[in-house]
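Shown next as structure tokens: one chain only, the form predicted alone.
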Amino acid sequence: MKFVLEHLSKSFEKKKVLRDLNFTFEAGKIYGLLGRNGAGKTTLFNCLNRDLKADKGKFYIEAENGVRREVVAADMGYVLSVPTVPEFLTGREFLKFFMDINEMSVKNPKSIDEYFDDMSIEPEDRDKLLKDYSHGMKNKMQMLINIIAQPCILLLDEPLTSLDVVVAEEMKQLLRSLKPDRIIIFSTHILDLALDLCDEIVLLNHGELEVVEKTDLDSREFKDKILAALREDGNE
């Protein structure tokens, strides 16, 4: 499976944020979408999630046999940098509600407690109100509903930046386990995090996407090439 972007563009008044993007993402990989703050990463994600309408261009899914189809809502999961959860519900109530409204589409559902176990959410926290969850726990809940929904494309907008070391490591292990048969696009402005987690590095700079080839993740020359681009100004 491939996720193909063709001539995708987005401007805000006179400011060109995305400039005629053409790119193909392939299943089974985690892509690090790397760019400085303000480079346009969130704008790109919002266009792909159809929260924003692109000025021009299109994107679609291409199967292994070459057949193309439109991206539908069920194909796309989006984990925001600031978790958005219904804080008036408990963790258990939220999961039950989500599973009930998606009953026909969830494949091979587990019990609610099994899902909590998968995310290392302790039994004493499962019936707490979400408003009392830490940032990391809210992030886990946001990730969990995307795991349950099983979208084939997962957009992650700076999801690990403000997490503690333990939770961040748990999330990285989880993302690695989700790679097969999925396209994961991980937005970050932190080079070392991208190098640690991602199979491919894609640089968003001046509104354009570029694959940064890497033969050795520890190569000083490789890191210098990315850092040089990230020092240049971008606008979101």
Given for the second form:
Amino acid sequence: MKFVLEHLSKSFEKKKVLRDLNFTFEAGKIYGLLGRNGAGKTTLFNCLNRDLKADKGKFYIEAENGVRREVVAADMGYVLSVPTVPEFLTGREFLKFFMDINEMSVKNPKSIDEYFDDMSIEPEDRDKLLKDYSHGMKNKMQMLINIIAQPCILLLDEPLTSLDVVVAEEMKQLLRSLKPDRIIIFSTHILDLALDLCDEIVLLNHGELEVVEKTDLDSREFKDKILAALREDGNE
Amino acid sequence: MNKTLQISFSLKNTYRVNGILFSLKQIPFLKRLLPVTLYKVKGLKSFANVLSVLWEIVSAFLGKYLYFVTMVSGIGSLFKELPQTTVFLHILLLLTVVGSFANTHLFNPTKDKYYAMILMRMDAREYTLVNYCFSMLKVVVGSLPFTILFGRNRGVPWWFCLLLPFCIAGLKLFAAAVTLWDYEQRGFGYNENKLSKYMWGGIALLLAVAYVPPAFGLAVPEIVSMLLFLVCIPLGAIGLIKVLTFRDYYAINKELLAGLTHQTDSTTLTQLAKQVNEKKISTDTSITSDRKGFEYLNELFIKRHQKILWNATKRISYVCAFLVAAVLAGIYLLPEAKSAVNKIVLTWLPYFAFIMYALNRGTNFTQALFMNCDHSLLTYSFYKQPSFILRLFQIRLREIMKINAVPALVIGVGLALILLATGGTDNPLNYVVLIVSILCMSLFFSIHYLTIYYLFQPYNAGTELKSGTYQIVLTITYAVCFALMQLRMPIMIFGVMTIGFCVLYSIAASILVYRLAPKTFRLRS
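Form predicted together with its partner chain, following the form predicted alone:
After this comes the whole thing, all chains and molecules, with the earlier chain placed first.
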């Protein structure tokens, strides 16, 4: 499966954030999306998640046999850096609501407690209102909802930045386990995290996407290459 | 010193101008015409500077003019039993006392002070003193023409008219000095926008002394008023010394302006709004639901927001029922009022459009919906599937209709009862139209608020209100309801028109929501 972006453009007033962007993401990989502040990472995600209408261009899913189809809401999971959960529900209620309305689309559903166990959310927290959840727990909840439906594309906007080390490590393991048959696009400002977790490093530069080839560089040289590419952008 | 004044002025201008430009950019259509570089256009800034200086001059005089023409001279002219001079001085004296602590300038937390002293770290003492002296100068210069104009008109001697502005400023200075002393003694910062209940009591008492005794022919004798005013001048001199020698202006301003820190930063402000909304969620753990899917979500939402939805609507209904009972009792006790009340009920139906507007819970409902529910769920793609959006719209419409219908029913039936008790009407259909049209109004507002919420979804992920169109629609709604208040029409005509309008509007709104909401019901960016 491939996720193909063609001629994607988006401007805010006169500022061109995405310029005729073309890229093909492949299943089974985690892509690390790097870019300077204001480079348009969140704009790109918002366009892909259809929160924002792109000015031009299209994106679609191409199956192994070459058949193209449109991306529907169920294909896409989007995890924000600031976790948002419906504060008036308990964790269990949120999960039940989600399972209720996605009965048809969730394959091999597990019980609610099994899902909580998977995310290591403690039994005593499961029936608390989400407004009283800690940041890390909200984040887990958000991640859980996004992966139950098993979307084939998962967008993550700096999801590990404000988590404690233990939760962050759990999340990393989780992402690695989700990798097969799925495209994960992970935006971050932390270079080491990107290098540790991602299979490909993609830069968002001048409103375009480009892969930084690792070829036979060691990690030190690779890092320098990424930094150089990003600096170049800043000098313009 | 000149420089400080100049900087404070240009600072104030800059934020005023940017504020105006920012609000212009919120208006749809206009925002496309205005360039991004709007804020750096020099001409606009100079023009604004000219306006600002003009405003500074006009406001100095205009405010004082209005003050003298209404509060002092205007009300004073009602008291005919006393000599005009006595009344004039009596009222002015007491109002001056109120103003000395309720309108200090020194203890008024304003944004320009916050920007200058806290954010830009200007020298607090110099900034405060320069601006304070300038404002005292404005008091003297601004009052002078009117103490002369109105004072002479009321027979106050020339020399005293000339001295009055200095007396007013003097008392202000003295009050400021006392507050500064108090701060040194007790470390208690004074804020003229956050008066204690004792202060409010004091103001009420002084206002009562200013306006009530003259109605009974009592006032401070002219000579005593004059003496008291004259004492204010030496008091002012003492105050001035204290103000000039006081050192701790930074600390005093830091405390005064602490509340503003949040208000200038929109993220903190929206976070505060979010917290306020989260507090509305009931923590009662016994609340559960046996339903499924969206009905489950909705039931939990309604139950956990009982306080702002059903409890509020119940309270409103009780009050309405009580008012109806009071009117009925009134008619019983005063039968001669019957025909007048009957006429009112028969022709004042348009008035109730505004009342229903004021009573409807639509804005509270949609706000809570967004802040506590949609704000988060809209970030999940499953929630944005068109069929789900429409399903939930139907459920929510049903809920808000129920909530709004209760007071509407109470009012409708109440009015019908009043109509019956005051002699009834020739056409019995009037009763039906009365009840149905009031119910229709409540349905209209339910549909209206939910529809514009779904069509404009005005908030962004940070819960900031981003849509100018949404605000314009709200304003128009208000204006139309307000205008209807002026209208007098027989029940039959207005009622039937209302019912017709509501039916048409509901159809149009449903079509629009079904067509557009799946696209428009998104988080703004």
